[in-house]
Partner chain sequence: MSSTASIASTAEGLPIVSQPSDRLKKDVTRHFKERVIESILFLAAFVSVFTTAAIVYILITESWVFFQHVPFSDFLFDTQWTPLFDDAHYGIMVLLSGTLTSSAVALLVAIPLGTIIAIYLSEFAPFVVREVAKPFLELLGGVPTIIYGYFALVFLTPLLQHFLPELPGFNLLSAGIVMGIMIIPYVASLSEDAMRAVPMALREGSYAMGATRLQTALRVVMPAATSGIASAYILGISRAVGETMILAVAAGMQPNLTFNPTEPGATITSFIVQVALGDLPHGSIGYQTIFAAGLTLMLMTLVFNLLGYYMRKRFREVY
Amino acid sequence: MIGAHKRWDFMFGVLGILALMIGVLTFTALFADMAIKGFSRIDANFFLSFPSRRAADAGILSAWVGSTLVMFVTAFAAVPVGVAAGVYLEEYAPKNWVTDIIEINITNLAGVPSIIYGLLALGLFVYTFGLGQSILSAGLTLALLILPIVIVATREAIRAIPQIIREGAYACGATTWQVVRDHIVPYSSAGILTGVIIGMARAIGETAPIITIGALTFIAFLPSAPFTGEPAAGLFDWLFAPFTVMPIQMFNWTSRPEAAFLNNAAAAGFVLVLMTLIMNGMAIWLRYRLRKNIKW
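With the form predicted in complex with the partner chain in mind, show the structure of this chain by itself.
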């Protein structure tokens, strides 16, 4: 009987490895499929051409420029607000019902489907605030989407700082803000950065909310750079330009019937996966370094 149980034990170990292998295999198949189909399309021209009706001429210039600009807006909005919220909840917040409501809300927002954020942005940013279907609307939408990730990462990083650091600073007569500015935020910055990178990696692949606010799928121009063009664009005019992003460009190519466009989709997908892998890999490496180099 003992032997039978030991056999079960062994079989479960094998089963566990097999289950893990399904994940590994899927990932390999996905990556290899896109690499093989897309490889012929990836060259300098692919990055420097606009989308085109002819699959062989089409490129991702407007898509990666759009993605970069949207990510810029997202980071600019989500990082200050997220870090400030995390700091408030850890260092300032009194224990009362207002704090409870904020905490419950953050937990709930993390579980709201991303397409709901798209509907929110459509109603709020696009029509109520009149920001239009612009880079600014998209950036702010994604910022709201990754805010819970940034807040949770900030709080975890701050919680890892031992209490004696705060007590030392307070004992020297520092105010709460001085403690936060000179100790809490600098010491937790690596942890915060990890969370920000994971959030940005999530945001760069998000398609649904950006489609919902009505981003166009066929954009054969770039938003004009500040002080160029006729009439000269203002410093922030690009914020209100129509745009497309990498995942939308890929979706557009995937939904075309011609097979040639599928190869374009594979190439765009390969670039996109590589970008998210690099970002996630950076975050994992940072966290690993952090865990090894704990100083207190």
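Could the form predicted alone be shown next, to go alongside the form predicted in complex with the partner chain?
The text that comes after this line covers the one chain and nothing more.
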């Protein structure tokens, strides 16, 4: 009997390794194909040039700047709200049917197709609130998209904190807010950060909701920097500027028949994957540092 169980364990281990290798090799093959096709186009001019009708002169300046600004708005809107909601549901909310309904809806929202968020944002942010087809609308749309992910990740990170820490703090006379501020959030910050980065990595590659709210496929200018131009731009004028993002730029190039534009799209895809890997690498590094500095 023990020998049979060991054989099943071995077979399951081999199956898991094969499944892992299929995923890793598939990603590696696609990434290598993008690198081979697009690496020759990656230089300083590619990052510092606007899109052009000539493939050799086209760049991703407006796309990567737009993606960066949209991600900034997304993080600023989604992270505080998502973390606060997760903390409230886990530490403050009473355990009743209302809370159960909220939890079920949050879990279900994490699986809603992204185009639904785009249609919601089109009616809410673009038309109802009058924000227009702007960076602010795009950032808030993607914030709604990743908000369930941040909430669920925050709750799971908080649940991993041993109950004895809470009991010890309460026994010393701490209030709920003091327990959350001094113990729960610091100890769970590594897990929360991981969830935030995963959500941001998903948001940076989204196309459907951004197209729905009216991102431009061709844009040859950047949002006005604060206090520049004539008349001088305001501090937050860039929030209401037209924009494009990396996935939209790639879509524009792949829809063209010239092979040179396909190489540009491959180069942009290579850069986008590198941006995502850098974000995940930062999450791993920060998680390691935070866990190293935590003293239980």
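Take the two forms, superpose them, and find the largest set of C-alpha atoms that agree within 1.5 Å; that set is the rigid core. Because the structure is predicted, anything quoted here is derived from the model rather than measured. Residue numbers count along the first chain shown, from 1.
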query	finding
Core-aligned C-alpha movement of Ala283 between these two forms reaching 2 Å	yes
Core superposition result - C-alpha of Met11, shift between these two forms, Å	9.7
Distance moved by the Gly23 C-alpha between these two forms (core-aligned, Å)	3.2
